[in-house]
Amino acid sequence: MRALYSSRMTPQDANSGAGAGARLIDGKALAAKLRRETADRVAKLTERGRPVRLDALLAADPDGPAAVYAENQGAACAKLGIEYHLHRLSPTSEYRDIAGRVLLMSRDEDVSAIMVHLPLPDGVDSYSVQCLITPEKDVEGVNPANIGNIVYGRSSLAPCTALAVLAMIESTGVELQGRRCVIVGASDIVGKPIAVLLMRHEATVISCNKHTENLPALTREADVLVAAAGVPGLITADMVKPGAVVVDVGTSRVAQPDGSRRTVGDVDFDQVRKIAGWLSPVPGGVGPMTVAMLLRNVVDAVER
C-alpha cells in the first residue's frame, strides 16, 4: 500500500491543547497535494510512451446526475493528462448490453482502469456487472476479488473512499500502530475496507454500526474515530475521546428551517470540534479525497 504521510504521534502528542479546538483535516488541500502527484507521474509514464487513460460506463439519464458526474470526471482527469474514454449505452440497456461492454473493455489490451458509472439501469444488478472488471483494472476496487487482495496485502486497488480515509488520517501524523480505532459503519466498499486498511498498520479495530449496543461507550475510547454510518448527526461531543482523530465519511441532505437544504455529515461538527483534537469537515473533507485517490488509482493500474 502505498503510504502518503508517516505516523508517529499519538492523537494526544498530535493536539495536547484539544480544548482550544480541533485541527482541520483539510480534504481540498490534501487532495490539491495528491492530485499533483498523480499529474507529476502521468508526465513520466507518458514520456515513457505509456499513456495513462481511464475508460468509464455510463448508462444512465444523459441529463442526469451520474451525467454531470461523468463529464466532471473527464475535466478532472484532463487536467491531470490523463486520457477519459466515456462508453455512453442507453438509459433502458439490459444486463447483456453492459456486461458485454465490461468484458470488452476488461479484455482490450489498451485499456487498463476501469470503472462504472452508477445507478445502472432498473433491473441490472451493479454487483453482477462490478465482478465482470478485471482485478488489475479495477480502480474503484469494487470487484470482491480487490476487497481479498487487500486483506492479503496483495493489491494497493481498494476502494477511494476508504483509501482516502486512512491518508487523511495518515496526514495528521498520529502513530496507527496499537491504537483503538472504531469504526461506525461497515458498508462494502466504505466502513470494511477501512478496517481491513487500519489492521494492516497494526492498528486494535473495532467495527460497529448504528445498531451497535451502548456505542457511545465503544466510541469514548477511540484514538481514531471514522464515521461512515450515513446517519446525519451521529456522533455527538459525549461520544468522542478528547484530542482523538476524527475523520467523518458521512454525507446527507437535511432541511433547514428556512427551507433551504444543508449537506452534512454523521458528526455533529460544531460541538464535536471543540473535544475532537483532528477533525474532518463535510463538505471538503473525504469527498475530494476519494475523487483524487481515483485518480491515483489510475496511475497505479497503468504502473502496474
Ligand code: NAD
The other form holds:
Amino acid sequence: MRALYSSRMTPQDANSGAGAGARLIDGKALAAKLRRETADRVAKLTERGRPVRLDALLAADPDGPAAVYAENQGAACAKLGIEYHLHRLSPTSEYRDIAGRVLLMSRDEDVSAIMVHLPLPDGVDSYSVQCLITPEKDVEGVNPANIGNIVYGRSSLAPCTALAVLAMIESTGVELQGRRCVIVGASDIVGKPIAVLLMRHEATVISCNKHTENLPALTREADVLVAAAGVPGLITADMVKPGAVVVDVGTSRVAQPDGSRRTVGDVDFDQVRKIAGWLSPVPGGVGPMTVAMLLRNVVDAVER
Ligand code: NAD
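Rather than the form predicted alone that you just supplied, could I have the structure of the form predicted together with the named molecule?
The complete assembly is shown below, putting the previous chain first.
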C-alpha cells in the first residue's frame, strides 16, 4: 500500500500537526482504495482467462448474523468481479459432513479460495475444520500451517485483521524497523498474528495480555500501539506516548443510557486523539479494512 509520508519518518515526525490532534487512520477510505486495486487485479486475471472465485461454507442458522454476513460477502465479491459460491449446509450438520465438504473444496482445482463461516454447529470443532483447508486456498489465514508460513516469510495469507492492522500502520508512513510496537491482546487469531507480522518488519514487539503487569508503563513507551483486547476504554490518554500511531482493533457493543447500543473500541478516542499522532476510529477503522483484506487475499490465492 502506498505510504503517505516518507518511509523514514518516525511517528513523531509524521505528526507534523502536533498539538492539533491525531490524524485519522481512515479505514473506510483505505478499504475503498484496496477494493479498487483488487478489482483491477480481478479484471486482469479474468482477461487472461483466470476466473477469480471464492467458495464459502455456511452451516449456521440460515436467518442468523453469519448468514447475513455471508450474503453481504457475496454482494461485495460481485462488485469486484469475484465469483462467489456459498455452500449452505444444515446447522445440524455433523463434523464428517462439514469436513467432507471442506476436503472436496480443497481438492477441487476450480476452487482457488476457501473460507468457513463461524459459528459451526454445536460439537463441531472449528480448529479441526480449519486444519483441513489447504493452506494455499486459506484466505482467512486460519490453517495453523499458514501462520507457520508467515513466520518463515513464505506466505501472504495471514489472518485478515492482522493484515488490515499492518496496512493501516504502513499507511501512516512510519518506518517499522526498530520501532517499539506494543500489542495489547494476544489471541491466536488477532493479537499473535499482528505481533508476527510486525516482527517480520523487524520492529521491536511487546505482546501484552490480561496478566501483563503495569500495562501503562509499557504502552507509554510505544511508538506504535495496537489495542486488541476487547475491553472498552482500556487505553486512556495517559497510556499513550505523544505522537504515537494508535490502531484500535477492539469492537464491543455497549449499552447507552437511552437503551440503544453503540459499537466502541478499546481506546478512549476523544482523549487519546489529543495525544496520539495517528489514531484509527471505531467504527470505520480496522473493521472495513479487514473485510477488504479478505478479498485481496482471494486474488493473492488465485495468483499463486
Ligand atoms: P479474545 O478475547 O480472544 O482475546 C483477547 C486478548 O486480550 C487476550 O489475549 C487477553 O489476555 C487480552 N486482554 C483482555 N483484557 C486485557 C487487559 N485488561 N489488559 C491486557 N490484555 C487484555 O479476543 P479477540 O478475538 O482477539 O478480539 C479482540 C477484540 O478485537 C474484540 O473486541 C473483537 O471484537 C475485536 N475484533 C475486531 C475485528 C475487526 O475486524 N475489527 C476482528 C477480530 C476481532
